[in-house]
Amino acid sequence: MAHPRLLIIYTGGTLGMRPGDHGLTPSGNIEARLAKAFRQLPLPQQQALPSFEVLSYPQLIDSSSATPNNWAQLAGDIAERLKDYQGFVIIHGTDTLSWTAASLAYQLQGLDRPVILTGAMQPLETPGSDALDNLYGALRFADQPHVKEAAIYFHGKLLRGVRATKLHSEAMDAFTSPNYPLLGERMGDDIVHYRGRGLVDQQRGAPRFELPDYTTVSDGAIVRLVLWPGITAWQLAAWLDDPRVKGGILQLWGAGNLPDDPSLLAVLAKASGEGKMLVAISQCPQGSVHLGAYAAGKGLLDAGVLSGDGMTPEAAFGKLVHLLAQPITDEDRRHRFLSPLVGER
């Protein structure tokens, strides 16, 4: 028999869970369970499935427990097996699925084949579950040679991984791409890929993977601060003055507004002056920040805060994690953050 074209990597998550004494818990034996599930598909869909092998991680996780070290393991496993498979499907929990997808995009720059992440809102064996449809679509898109990036397939839609975010905690249509159009979608039994929206024309030469050691930034070195009415300088300083903090995501109001309080800017300027990398995005799911467009946000640029444009929290956080793990200068980090690397901005 020919070598299987695809590799499914099973990390855990709701899709593979089964009821336990204390609720749903990650469960193994996924290869046999997938085979049984795929036999339930209509015959034309069974025939359309590409051949695959399964790699199941020995320590399955609920995705709420995922860390940058898990992201690094996944990227390393894909890079190690790249020549053996034409595409990859990652089964992952939905809570941090978009965070993992964003990180993989940065680590696997120059990717020349599909890496499709998927999961489910209900376990595979639950009646009416979305798991089988998501798996089928993910496998079909993972077999498309013109998909050359890390993407998420969920509820009939293919989303750029570094542009996606989880929108709903219960609905089957849980993920969206607020500032970028779909890469593809399933229409009946047909898989439609919108090639003009992908990275295929931007990737040149061999993959230029960056597989850094994320250990140094996995212990709270990057913080995420969402502004609230009445935030004070001492509260901001409680996070940013800690010497263990190396960078931070600031989620501002609207197009990049900060309260009219000079002491807040002083905290940010102090942190930036100490070499801490601070970036700003909007709390609004859609649209971009424009630092300095309003007087309320003009001082941010002077304080050394970088604009994240329309990046999602996942994309901005994953990029900070990635850049701070690189052996490069602060100036290079800042330049690379402001430059689009994998279609994230």
The other form holds:
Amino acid sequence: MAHPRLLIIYTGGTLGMRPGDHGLTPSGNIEARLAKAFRQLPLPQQQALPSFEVLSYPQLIDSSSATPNNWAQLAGDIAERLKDYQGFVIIHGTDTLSWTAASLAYQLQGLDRPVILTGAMQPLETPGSDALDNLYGALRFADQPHVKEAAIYFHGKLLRGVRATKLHSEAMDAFTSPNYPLLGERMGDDIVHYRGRGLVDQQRGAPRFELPDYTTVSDGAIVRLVLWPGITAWQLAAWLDDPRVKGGILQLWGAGNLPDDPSLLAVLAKASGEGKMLVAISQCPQGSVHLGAYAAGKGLLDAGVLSGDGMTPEAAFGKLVHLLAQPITDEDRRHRFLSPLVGER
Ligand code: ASP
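Can you swap the form predicted on its own for the form predicted in complex with aspartic acid (ASP)?
Whole complex next, starting from this chain.
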């Protein structure tokens, strides 16, 4: 018998959950459940499904508990099995799906085959669930040799993993890619891949995976600060002064502004001076930051803050984790942050 083309890695999430005493909980036996579900598909769809094997993680989680260590485990498991499969489908909870997708993009740089993450807003066995449709599309895209990146398939859309974000907490059309067009779409039983938008043309050569030890940054080394009206210097300092903090993303107003308060900039400059890597993105899901365009954001560059351009919080955070986990110089780290590595900016 021919070797299965794809590997499905099941990590947990609503797609595979069942009702328990305390609400929906991750549930196993996924291989048999998938086989049963796929038999419900119309025949042309069943026939279009590529062959696959399933790797079910022993500890299935609600993705709200995922950490950078889970991201590293997933990347390592894919890297180890890369040559055995034409593509991979990751079944994951939707809450942090886009965070995992962004991280995989950085760890699996130069990927030469599809890694498609998917999940569902409703469990597989719930009538009217989106699970089966999402699995169908994910498997079809994971079987496309021209998709050469970590992507999310959800509700008929293929999104670049490192550009995606969860937009809706209830609707089935839950994900969007605010600053980058779709990589592909489902059309009836078929799928369309927009090849020109894929990463393949931007890649710089063969797989050159970077799988650094994320445990070095998993214990709160990177913080995320979203500005609010009235934020004070002592509040900012409460996060950034802690010696365990190695870096942070700042979500500024609009095109990259913060309150006209020199004591805020002083806190940022002190943290930068201590070698902490600070990067700025916008609170607006669409558009980019342009540090220095307004007087209100001018001091940021002098305080050592790097522009995150139009990156999502997931992309910026995942990139900081990835760069800070590596034994490279600060200069190299800053340079790499400002350069597009996997189509994230
Ligand atoms: N809390 C769930 C999770 O992220 C939500 C979902 O999968 O939709 O695992």
